[in-house]
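Only one chain comes next, encoded as structure tokens, the form predicted alone.
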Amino acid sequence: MRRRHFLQASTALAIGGLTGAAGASVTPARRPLRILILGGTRFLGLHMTQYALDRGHWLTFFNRGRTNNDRFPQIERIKGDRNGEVGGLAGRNWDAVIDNSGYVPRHVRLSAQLLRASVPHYLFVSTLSVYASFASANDEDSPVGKLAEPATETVDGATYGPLKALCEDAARDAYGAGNTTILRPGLIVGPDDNTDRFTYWPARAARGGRFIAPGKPSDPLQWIDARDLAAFAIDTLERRVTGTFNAVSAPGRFTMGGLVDASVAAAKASVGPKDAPQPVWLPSEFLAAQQVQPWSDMPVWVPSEGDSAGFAATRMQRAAVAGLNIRALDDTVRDTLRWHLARPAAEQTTLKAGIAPVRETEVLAAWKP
């Protein structure tokens, strides 16, 4: 074993604490892989790295070196920029590459074409947002969105999904379908989430008092814990599983009521009953009249009606057959809240998602059941 590989594996064992999708301890892989991660230092990349190290794999990061440089100091790092500065990758060999930082097809094409001769397996992390419509349930063969301006590289709400679809094409064009794995996750949740979307709910419950619970308790939700996505990604590399997979929880498994109940229970267990959380269920029609927006003001939740009727009904049987496991809701909520309560005070009090406290108070006051 090379010295750097030994250091990576030893440090992973010393850190410990990571569990797989079912909560069991991670066991070493039969054959360690040399894995290149394009990115690796944010949210999902951190969980992929920890899981891969616990499995005994040897890793290299390629990124600009601007984020979380204190995490995983034992990992080899190659400094560069996907926007043309990829020379540090030339002349190197790995068993697989994970691309979880590709948003523009030109960047994916550049890295995939450069690595094709020396890295046999390309895994690209895409998104369910590639689909053209959510009026009905999607599977992996559903139509994907198209750009109004084909040459654009501006990533925004309208272009994000279609650009990701073109990134998928760029990876397949360079590697061929038989050497490419495309993962299309839904909302990625769990500890280290820098968007605060899922985190809003356990964090809001922990703040206590009356809070808005949107729609109906039975409203369906879908997501994937970053740790489950990380485990599935590394597993597909180990087994050379290729193809395209919707990586998300099964339709109907999670609901808004389940998320609210789990958040209240986790809050009571973590911060005590000083100001017990009290969800107030407000109908979607009332929230719309109050201009409370799904997904932004009420993160994770979108009413399953009209153009969004299939939003939380994405089919994931292909991924389930390929080995995707989804952990229990209570585990994700508990671990997310534990991480959130260990954050700096400013991050705890100023979340990036969710309705502002003053506005929430106004909406609750306007509700006359």
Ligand SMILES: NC(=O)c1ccc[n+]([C@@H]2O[C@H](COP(=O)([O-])OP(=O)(O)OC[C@H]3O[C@@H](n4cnc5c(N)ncnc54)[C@H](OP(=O)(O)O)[C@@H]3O)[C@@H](O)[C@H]2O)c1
Second form
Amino acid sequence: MRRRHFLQASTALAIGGLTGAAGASVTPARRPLRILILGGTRFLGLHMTQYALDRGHWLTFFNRGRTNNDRFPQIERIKGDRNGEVGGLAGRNWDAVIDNSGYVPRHVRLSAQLLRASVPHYLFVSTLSVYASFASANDEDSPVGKLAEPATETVDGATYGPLKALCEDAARDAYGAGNTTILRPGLIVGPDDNTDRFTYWPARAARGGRFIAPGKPSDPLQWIDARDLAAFAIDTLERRVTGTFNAVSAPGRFTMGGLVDASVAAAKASVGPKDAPQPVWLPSEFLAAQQVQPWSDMPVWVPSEGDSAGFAATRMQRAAVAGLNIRALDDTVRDTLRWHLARPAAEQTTLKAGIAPVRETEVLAAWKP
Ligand SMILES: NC(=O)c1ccc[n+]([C@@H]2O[C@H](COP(=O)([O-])OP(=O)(O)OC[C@H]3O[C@@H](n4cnc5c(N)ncnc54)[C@H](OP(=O)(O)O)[C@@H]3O)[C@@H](O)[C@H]2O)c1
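Same protein, different condition: the form predicted alone was shown, now please give the form predicted together with the named molecule.
Now the full complex is given, and it begins with the chain already shown.
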């Protein structure tokens, strides 16, 4: 074992007691892999790193050195930029590469073409946003979206999905389908989520008082805990599973009512009974009339109707057969709240997602059941 490998593994063991897929304790892999992560220092990358270390793998990060430089100091870092400065990757060998930070096909092409001679397996983290339509349930063979302006490299709400679909093509073209794993996650949630979308619900319950619960308790939701996605990703590298996988919870498993109930229970357990959280269920028609937006004002929730009828019904049997295991809702909510309550005060009070408190009060006051 090389010295750096020993340091990475022993630091992981010293952290100890961590849990991986679906909350199970992690046992070391039979054969340690050398894994390059393009990215690695934010949200999903942090969980992949922790899980890979727990499994005894040896990691290298490639990034610009701008994000979370204090996390995992024991990991080797190669500094560069996917936008053309990838020379630091030349002349090195790894067993697999995880592309966690590819948003523009040119960047993926550059890294995949450079690495294909020296790294046999490419895993690209894509997204369910690749699909052209959410009017009905998608599986992996559903059509993907197309760019209105084919040459664009601007990543925004309209181009993100189609650009990711082209990134998938770039990885497959360079590596061949037999050496490429494409993961298409739905909303990734859990501790360290820098978007605050799922976090909004346990955080809002913990603030206490009356709060808006959107639509109906039975409204379906889908997501994936970052720790379960991390475990699935590393597992596909260990078993050399290739192909394209929707990576999200089974349709119908999670609901808005379940998320609200779990958030209230976690809040009561963590912050005590003072100003107890009280969800007020408001119908989607009333919320629309009040211009309360699904997803942005009411994170995670999109009513299953019209163009979004299939949004929370994505099929994921292929990933389930390949070993994807998603932990219980209560675990995700409890751990997300625990992480949130340990954040700096400013991050706790100003969330990046969810309806503003003043506006929420106005909407609740306007509701006359
Ligand atoms: N969040 C979700 O709900 C969701 C859902 C579906 C799919 N996804 C996908 O999940 C993946 C991971 O997302 P994430 O939010 O965890 O991480 P991310 O923000 O996509 O990536 C951050 C990492 O990439 C590095 N990085 C960023 N730009 C770089 C560049 N130009 N050159 C080199 N390194 C660069 C960052 O380090 P430096 O800043 O130091 O360079 C950091 O380590 C993404 O591919 C995303 O599309 C996310």
